[in-house]
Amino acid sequence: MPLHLRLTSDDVMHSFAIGQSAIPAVDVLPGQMTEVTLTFDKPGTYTYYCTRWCGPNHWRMRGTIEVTGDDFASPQPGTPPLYMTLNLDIDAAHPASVTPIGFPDAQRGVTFSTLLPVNYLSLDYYRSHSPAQAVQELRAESALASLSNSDLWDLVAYIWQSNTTPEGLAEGQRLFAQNCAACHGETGRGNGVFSADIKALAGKTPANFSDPATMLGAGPALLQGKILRGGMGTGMPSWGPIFTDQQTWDLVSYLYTFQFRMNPASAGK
């Protein structure tokens, strides 16, 4: 059965979107009535949210729609997120044990890629290790003994680039611009237009993704966990009900572009 909604705003422009859905977002203009019809093809709890950055409490503009009925098959239990499988404490500090001098470049890393043991290029390795862990493990490889620390960091950038795609980086950039930049800033430095408001509300500034001391100590599974669950008192909302699983990984891949120089055209190679 279709669900018909009539929406309006009494202050500024908002929007209405359904998380993890192909249903397009609709703008909700002040003083005007917007009509939308929703049809769901499976049961579950659907989160609706606003996609227009309207103020520091924008992230609170959410609600849920419960879809049930005899016409639907029973939903199957989901797979636990990787950070839970790896038993990661996503609230604990994760300082990088080592950091690079300069900005690691994936294209320079291609030069040494033929020396790289193949296991380092696997998706499982990439998602379960931080860049700092990876560079230390590469240092212990006899085949890489002649490489400098800078070379090893370039290799790590190459590994990270190899585990995404041009489309994934583009989608991550789009998601970041739409949902994250207002707090974290367009350059990821934690200085977005709402950063001061977030600090006043939560007592903490948004995370600085350009800081190698913290970012390079965080593996993809840990970052995905933070995106899925939210910041727990930091003012960062939970994006698990909003993004698809692939979108969370695309966003994680894009976050590392604040640490590594990646060539989108070479991603996935």
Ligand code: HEC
The other form holds:
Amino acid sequence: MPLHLRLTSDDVMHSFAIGQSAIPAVDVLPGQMTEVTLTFDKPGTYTYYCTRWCGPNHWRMRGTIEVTGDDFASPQPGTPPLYMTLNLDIDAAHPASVTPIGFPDAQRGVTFSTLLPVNYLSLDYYRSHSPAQAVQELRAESALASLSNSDLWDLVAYIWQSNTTPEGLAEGQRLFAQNCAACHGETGRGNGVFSADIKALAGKTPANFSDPATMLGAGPALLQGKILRGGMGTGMPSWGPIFTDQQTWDLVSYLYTFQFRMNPASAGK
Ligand code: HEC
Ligand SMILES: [Cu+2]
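For comparison with the form predicted on its own, produce the structure of the form predicted together with ligand HEC.
Every component of the complex follows; first up is the chain already shown.
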């Protein structure tokens, strides 16, 4: 049964998008009526949200649509997010125990990749380790004893690059520009156009993804957990109902480009 909606705005331009769906976002203009017809092929609770940066409370513009009915098979229970399975406390501080001197480069890491024991390249390894943990484990490998610390960091960047794809990095970049840059800044420094408003509203500055001292202490599962759940009163929105699982991993991969030089064309290799 299609759902027909008529939307308008009484102030500025907004938009109307549905999380975890392929339905395209539509702009909602002041003083004009926008009509959309929605059909859902699965039951569930869908979150609608605004994708136009209309003001500091923009991300609060959300609501839910409940889809039920006899036409649908009963919903499958979802798997819990990885940070829960790993028992990570995502609210704990995560300082990096070691940081590189320069900016690690995945392409340089390729040079040493033949020495790398293969278990380090698995998706499980990547998702459950911070870069700082990984570099310390690499340091303990006898096969890598001849490498300098800077070589090892390049290898870590290579592991991180191997666990994404060109499409994943492009999607992460697109989602970041649309949903995150207004707070975290285009360059990930936590200095987006709304960062001062968020500080005033919630008392916290958006995280600086270009700071190795914190970012390299955070593994993909932890970052994904923060994205899914949000920052509980810090002003960091919850994105769990908005993005698909793959989209949250793509965002995580993209966040590491503020720490590592990765070549999108070589990603996944
Ligand atoms: C409304 C502003 C705002 C938006 C939009 C926003 N964030 Fe945040 N984000 C924050 C704030 C504030 C913090 C810091 C919370 C804290 O200090 O605990 C944060 C923290 C984070 C963290 C935790 C970093 C760490 O080191 O623990 C991650 C990851 C993150 N944001 C990712 C994202 C992504 C990805 C998006 C877009 C999909 C996004 N954020 C959109 C405000 C925002
Ligand atoms: Cu908005």
